[in-house]
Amino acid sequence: MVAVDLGGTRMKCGLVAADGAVLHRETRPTPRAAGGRAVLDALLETVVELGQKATADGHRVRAIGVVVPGIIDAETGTVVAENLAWAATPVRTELVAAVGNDVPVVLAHDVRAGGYAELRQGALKGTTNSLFLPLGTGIAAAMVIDGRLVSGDGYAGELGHSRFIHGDAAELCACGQWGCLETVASAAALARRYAARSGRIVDGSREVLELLAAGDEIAAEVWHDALNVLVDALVLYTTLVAPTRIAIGGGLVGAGETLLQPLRDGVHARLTFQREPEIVAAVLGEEAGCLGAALYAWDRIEELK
């Protein structure tokens, strides 16, 4: 099985067997800057070469699976992803030309892949009403509603551009809409805004975090903010789909309890008739796409037998 999951900076590509197995994995870098059509070249010539590195380890692909951000529309497989500068894509029309008619191709959303894998194998294995929701350079939700991951024929799941932030504290959003969740609260807003306030650049949100542990003013009020966002983002889905866990992944997760302990002291406060979901951390961290990709590609060859 070939497994890629498509980031704006990086791919994560890997060979996995029908047990699970991980037989290969490796971390290419994506293009963004060159442009869509050099990206999607880079993603095609991936696919290939590990098809046939798993000919010359002597497997068999069976199927291959491609995880990407943006809107995918489910019946033509083209892709809208801005930070990968695809407008209306046909990724999936390319990929079959690319590896032919005889393998199966799987065209999935990232963020619902790496919810699959943690229905299947992680955080929220057991659960039939819950939520990935992974917070890195945007911010995405898979659901899990009645025991079946939601896609809205693609579009469902974009929490990041809900709007929860009104008046003059919104900011505008990539998506061209004012005061949307992932404005404050995604990794790149903490960086962006800790940048803004202080007048001083930054690696990141990784290092607001380390900033924000040694008693930084700006660092605290940034993360304040992110925190009362999320916490109101998270008590909206509760009250309308009734989760029994949230798990939280992404690379702001790695700040640990600094963050899943006031989104719990926050929620409970908040939350009135409402069943509290438990709010644990992701486990399968950046492998959770890629291994999503490639369980949504074995799927397929079970349906096809």
Contents of the next structure:
Protein chains: 2
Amino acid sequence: MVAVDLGGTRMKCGLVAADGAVLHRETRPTPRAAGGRAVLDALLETVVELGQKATADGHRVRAIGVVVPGIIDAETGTVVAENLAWAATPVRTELVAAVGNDVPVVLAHDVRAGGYAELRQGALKGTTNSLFLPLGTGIAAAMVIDGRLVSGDGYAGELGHSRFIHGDAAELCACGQWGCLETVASAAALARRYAARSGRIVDGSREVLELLAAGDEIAAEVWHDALNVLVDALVLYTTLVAPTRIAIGGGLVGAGETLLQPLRDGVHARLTFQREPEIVAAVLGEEAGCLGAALYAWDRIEELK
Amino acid sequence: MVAVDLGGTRMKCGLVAADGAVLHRETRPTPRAAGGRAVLDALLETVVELGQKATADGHRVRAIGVVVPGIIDAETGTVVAENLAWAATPVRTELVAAVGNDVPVVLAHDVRAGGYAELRQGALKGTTNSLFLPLGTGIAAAMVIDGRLVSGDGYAGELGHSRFIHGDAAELCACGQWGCLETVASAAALARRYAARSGRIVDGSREVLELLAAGDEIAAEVWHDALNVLVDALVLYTTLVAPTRIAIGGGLVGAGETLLQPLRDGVHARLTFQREPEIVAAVLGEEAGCLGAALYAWDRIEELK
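Form predicted in complex with a further copy of the same chain structure, per the form predicted alone context:
Complete assembly follows, chain above in first position.
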């Protein structure tokens, strides 16, 4: 299985066996600055070259799994992905033209692919109602409900663009709405809000977490804000869909128990009649998207034939 | 099919054919004041008598569908329902003891059963991602996601107990949380809030709607508050699960376009990247729960055998 994840700053690529073993991994640049066509060409070249490598290593490529940070039209295989400069780009058609009709192509949403990997082999294994919530540059959710990963025709899971900040405190989000969870609780928001309050540019959320550990007051404030709205979001999700386990992923989970324990305490204090979820760290890290796309394709290999 | 709905003030009972035709309907008192055992005995008596009537009328009872306003443990068939005074009451075991092992018994949640009926024969027919939201004494949601009605092990859909009122305006809800949607936007809340502001007891939400139509200022205020939080709730649900259609039910939908048009306008104004849902009135009214339980049981008659 050839798997490519376009969700991060670089393409994460892999060859994945049927049991989920990663036989080969590499990363490649994503030429975003050169535009949507360049990104697509780079993807096609990568897929073809990985297929050649697999064959040279004595493997048979059974399917291609491609993970995209955007909305996939399941019928046409076109993709809308703002940060790849794709607007209804015919990704599946181009991939099929590049690799031929014999090898099925699976397109998967980045966060849902990550959630699928956590569900099959990671922190959500064995659950039927659960949530994978990566807190990275942005925030989106992979929702597992009644045993299935939710798609909502490609639109579901935008918890990061739900309003949890109200009144004067609400900031304008890149999506055009005000007060989105993502404006306060993403890794990017943490760095941006620290810089805005302190007047000092920081090297991402990692530096904010270091400042927090060192007792910096502004870091403590923006961290407190993030925890507050995350508790709100987890309580709301729990009330609506009743997950038994929530796996937090993305850059912020590097904070470990500094993040997880206040979330557990905050959620526990707020719930009354609801079923209380376990709150844990996701375990597959950056590889989750690539692995998820491969596992998803392997699990459907019979119907893809 | 014998169907009994314990969700309202009186038991709604019916005999329902395989095509959804209601062959017989009646209501009976629910002896809540006499306690949980009395309610259970009344249910057992009703089911047995309706079965006898069906047989006398020349029908064969293929299953029993019972709709309960509470949390059903799917494995054990016990039910927790505060307003029936049931605490882990073994409803399925007692029903099987009363009607015998030959006739399968299906327990269904009241709002989800109503949603199932709307999905099969009503306002949500033909949808795969949609929402049934009855605004009655309380508020709960039946969520249709990727073609299936969501259960969440019996816990899902408590949109009415999600927080949409913040700060000093938040009132304590019966569930123990603050600022729940239900405290402002249910039919009961409308009447209660009008009475609290005007000092005048009103005959339910119906009278508040009449006062609203007559230009009463306090009625306009509490109505405006309800619309505002309903828009918030619908936007959040749309962002998270992307329904193509939302059917509003319960007593408040008697207001018709006075309710629906401001909801459409409010949701339309707030959405940016999301898929916009149609917002319509539910069509099956008070019969939805009973009909939904019967349809659900008919649809599973082969696996129930």
